[in-house]
Structure formats: C-alpha cells, structure tokens
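Below you'll find only one chain, the form predicted alone, shown as structure tokens.
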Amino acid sequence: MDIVLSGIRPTGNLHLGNYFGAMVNFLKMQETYKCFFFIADWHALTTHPDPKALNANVKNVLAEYLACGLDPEKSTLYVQSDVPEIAELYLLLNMQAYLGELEKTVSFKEKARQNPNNVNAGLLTYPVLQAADILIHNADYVPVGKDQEQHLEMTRNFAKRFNHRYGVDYFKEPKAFASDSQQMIKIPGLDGSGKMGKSEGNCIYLTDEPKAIEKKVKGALTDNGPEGENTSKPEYIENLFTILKVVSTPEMVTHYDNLWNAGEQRWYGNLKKQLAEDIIKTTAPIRERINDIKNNDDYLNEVIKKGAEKARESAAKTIREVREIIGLTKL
C-alpha cells in the first residue's frame, strides 16, 4: 500500500481554508492510503515559541485533527518529537547536505530577511528535517502546496544523493500528492485576498465562537452593489460567494446570484447575515467536538502513545537499514 505522508506545525487553530481544503483529502486519503499524520513541534523551535504556548498548540491541533475525522484507527497521528529516528535521520542526511544549496532555498532568505536577527542552523536546514520527516517512512506521497513544492523537489534530490552515494535503491523519490481538484476548495480571506490564512490575519477558526463569527463577516470587504445588470463580480464579492457556496445550500446560492445578477443593491447586509448564520451551522459541531476532545486527556494521551509506537516502528525499520548502508554497524 503506497505511504502519505503530511504534517503541520502547531502554531494556530486550524480554519476553514485548512477545512474545505486539506482536510477533505485528507480524509480521502485515509480510506485508501497508509497515511502518517504528524504535529511538527520541532519544526516550529526555530521561531523559539513559549514552551506553554506550544504545548497547548500541540494539544489544540491534535483535537483538532481528531474531531475534523481523522481515526487514528485508520492512520498514524503522531508528535513529531515522539520520533527520535527522525533526529537521527536528520543528522545522517546533514552530511550530505551542501551549504549552497540550502542558503538558495526560498523559505530560508524569506525568513532571514524577515528576521535578521534570528537566522539560526535550524532555519537553515529547515529542508533537511523536513526530508527526514519524509523519507523515515519511505513515504510515496506528500500532499504539499506551492509554497512547499521545493522542498519535496529538495528531498528528492537527498534520497537520489543518498541511493547514489551508497550505490543502492533504497529510499523512493517522494511525489506531490495529487489532490483532486473537484473536493478541494480554495477558501478566500474576508478581507477581499485570493486565500485565507493565519499570516494574513483573514481566518475564520473553526473553534470561533457565533459572536466572532458574526463580527469577522459583517467586516468583510465589500463595495455599493453591482453598477448594472449582469456585470461581473470584483474578486472581494467573489470570494463571498465562493464561501457561501460550501456553506449554505443550492438555492440560498442562487437567490444571492440573481439579485447581483439584478443589479439589486442594499443587499449585503442579508448575504453577510445568511453567511455568517451559515458558517455557524457549519462550525458549530466541529467545535463541540474540539472542546469535547480537549477535556478528555485520557484520549489525547491514548491517541498520542499509540501513534507514537506506530509511527516508531515504521522508523526503526527505516534507521536500522539506513546505518547498514551508511555502515554504521556494531562490531
């Protein structure tokens, strides 16, 4: 059975972009895939978070996973630094990782510039870990966007270095998983940009509670009304409508559609009511199930143990074969 694998650092609550998006697929996946799911707790050192702080995010985003559907009966829901084997891994694939080509990577001069003052190893060989993440389990798949796209092409190239190197067929070369693009929908900001995301501070949570959702709505970017009848949409009332559509039904769709269509105005004080009435709707057993999930840490610590013995007998596998090769051996 072909092996996905796809992680998260645990710095926010996860939103309806993460939702509608990966979640989707991610919960495809499971049915048919040996998929390994990871919270990167040590990815997110880089940025030095308070240690309560990272904590609680790693137990928020474990419940969050949980109560989105992912069954840690079907998949493997671990903690990044549950797995020491990837540290391990990490190390033995530093040597053979160039210096040159790590200060090209895009994220790392993003990050430097953004932060001069903290351009530490460990944003350096960011991509390094992230192979380790990868190739620990061999892993055939990794559901990546844009962003990520070098560094899955980054560890590419580490497993054909290393299979070179040593003269063996061992690691595989990881694809981009291949979403499919009818399920997964791409979730607008409110605040009229083509995404939604935490950086960019235009995020509905699915742990928002009814008021905040009804604030973050109502100061969603619009304009007066359409200027005719049948006239296109600017992108920031777009993107309304593509939200109202995976939230609210057919007809609510159409009605909104028709009076645009119109050239009706005054109306988008009704369509910011009926979308925020309908991400409520949509919202509201998710967080139940969160918080149901978070006050239960017998569960999380079950969850936790298992998927770590899991996903540690998959890396052993990995470790115990890698040092053969390398020849690191006992005598």
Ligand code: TRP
Contents of the next structure:
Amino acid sequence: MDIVLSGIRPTGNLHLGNYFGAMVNFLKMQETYKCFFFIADWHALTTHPDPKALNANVKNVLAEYLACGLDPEKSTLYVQSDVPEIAELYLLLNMQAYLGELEKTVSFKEKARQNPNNVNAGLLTYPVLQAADILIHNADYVPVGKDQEQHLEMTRNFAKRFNHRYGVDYFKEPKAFASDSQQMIKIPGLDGSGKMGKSEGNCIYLTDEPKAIEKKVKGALTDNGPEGENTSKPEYIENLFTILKVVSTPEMVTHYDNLWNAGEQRWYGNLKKQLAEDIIKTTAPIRERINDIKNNDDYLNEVIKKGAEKARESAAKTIREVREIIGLTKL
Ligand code: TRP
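Would you generate the structure of this protein in the form predicted in complex with this ligand, following the form predicted alone above?
Complete assembly follows, chain above in first position.
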C-alpha cells in the first residue's frame, strides 16, 4: 500500500481554509493509504518559540486534528521529537547536503531576509530535516502546497544522491500529491482577498464561538448589490458564494444566485445571516470536540504514546538498514 506523509508546523489554530483544504483531503487519504501525520516541533524551533507556547501549540494542533476526524487507529499520528531516529537520519543526510544548494533555497532566503538576526544553521538545514521526515518512512506521496514544492524536490535529490553514492536503490523519490486529484478547495478570506490565511487576519477559526462567527461574517466586504441583471460578481461577492457552496445546500446557493442574476438589491443581510448559520453548523460540533479533547490529557497522552511507538517501529527499520548501507554497523 502506498505511503502518504505530511508534517504540520505547530503554529496557530485551524481555520475554515485549512479544514476544507488540507484536512478534508487528509480524511480521505486515511481511508485509502498508509498515512503518517506528524507535528513538526523540531522545525518550529528554528524561530525560537517560547517553550510554554510551543508546548501549548503542539497540544492544540493534536486536539484539533483529532477533533476533525484524523483517526489514530487508521493513521500514524505522532510528534516529531518523539522519534529520535529522524534526528539520526537528519545527521546522516546533512553529510551530503551542500552549502550552496541550501543557501539557494527560496524559503531560507526569505526567512534570512525577514529575520537577519536569526540566520541559524537549523534554518539553513530545514529542508534536510524535512527530507529526513519523509525518507524515514520511505513515503511515496507528500501532499504539499506550492510553498513546499522545492523542499520536496530537494528530498528527491537527497534520496537520489544517497542511492547513487552507495550504489543502492534504497530510498524512493517521494512525489507531490497532485493537486488536481486532491481537489483542493481554496477558501477565500472575508476581506475580499483570494485566500483565508492567518497572516491576513480574515479567518474564521474552527474554535470561534458562534457570536464571533456572526460578527466576522457580518463584517465581510460587500457593496450596494448588482448593477443590473446577469452581471458578473466582483471577487468579494464571489468569495461569499464560494464559502456558501461548501457549508450550505445547493438549493441555498441557487436561491442567492437567482437573486444576484435578477439584479435585486438588499439581500446581502440575509445571505450573511444564512452563511453565518451554516458555518456555525459546520464548525460547532468540531469546536465542541476540540474542547473535550483538550480537557482530556489522558486521551492525548495515549494517542501520542501509541503514535510514537508506531512511528518508531517504521523509523527504526530504516535506520538499521541505512546504517548498514553506510557501513556504520558494528563488528
Ligand atoms: N515544512 C512544512 C511546512 O512548513 C512542514 C513539514 C515538516 C513537512 N516536515 C514535513 C511537510 C514533511 C511535509 C513533509 O508546512
């Protein structure tokens, strides 16, 4: 069975865009593939987070992923720092990662520019650690966004280089999970911008209370209404329809589409009310589960422990074989 692997940085809360984008795909994947999902807490250290905040974020992400429906029985769900084998593979891969190629990485150059006072070696070798994450389980597929494609390309290069240097056919070259087969739905922001994203401040979070959701939707950018019959919608109105399509019924979407096409005015208030109501319907059960899980440390600890065991079993096998290939086995 093909192996799918994805790493999640422990920063911030999940918003609607994350849910209908990556998460819905993860939920499908766990039914069909052997999946590894992990929280990349070592990667988070490159920006020197406050220890308490880091800890809380790892717990947060885990609770949110479980609440969305990632199933620790079906997938292997673990925390990166619980698997020391990844660190060993990272060390070994570092021996064949060249300074020149690491310095040229787009994500590194960007971080170095944004934060000139913290250009640390962990930042430089971030792609090597990511390659170790992927190669430790010899994953076939990695569902990645555009910003991660170069890291995946580098992973393939490290895998090829290793195979070539030692004359083996050991590491697979992991492929991106093609976005057309992923049917990634892009959820726009409420401010008329193209994408819901936490840096844009236009998000509805899964943990938002109904009151907060109503307020955010009410504040979404609109105008006076269509200027005639059958005109095309401006982007910020199209955006509201895009969200309506994923949380509401097709009949509801048709209803408001008809109002738009008829060139009628004064129905945005109703549209927003409906939209808020249906968003709340979608997120409320998830929010309640997040809260329940966060209050259940025993359950969280059990999930983490089981996940680490499963991940380490697969990782230990790789490390044993890699040591042998490299010549690190003892006499
Ligand atoms: N770099 C990824 C991100 O910023 C997180 C990540 C770490 C990852 N290791 C990974 C993703 C391995 C996929 C596979 O989102």
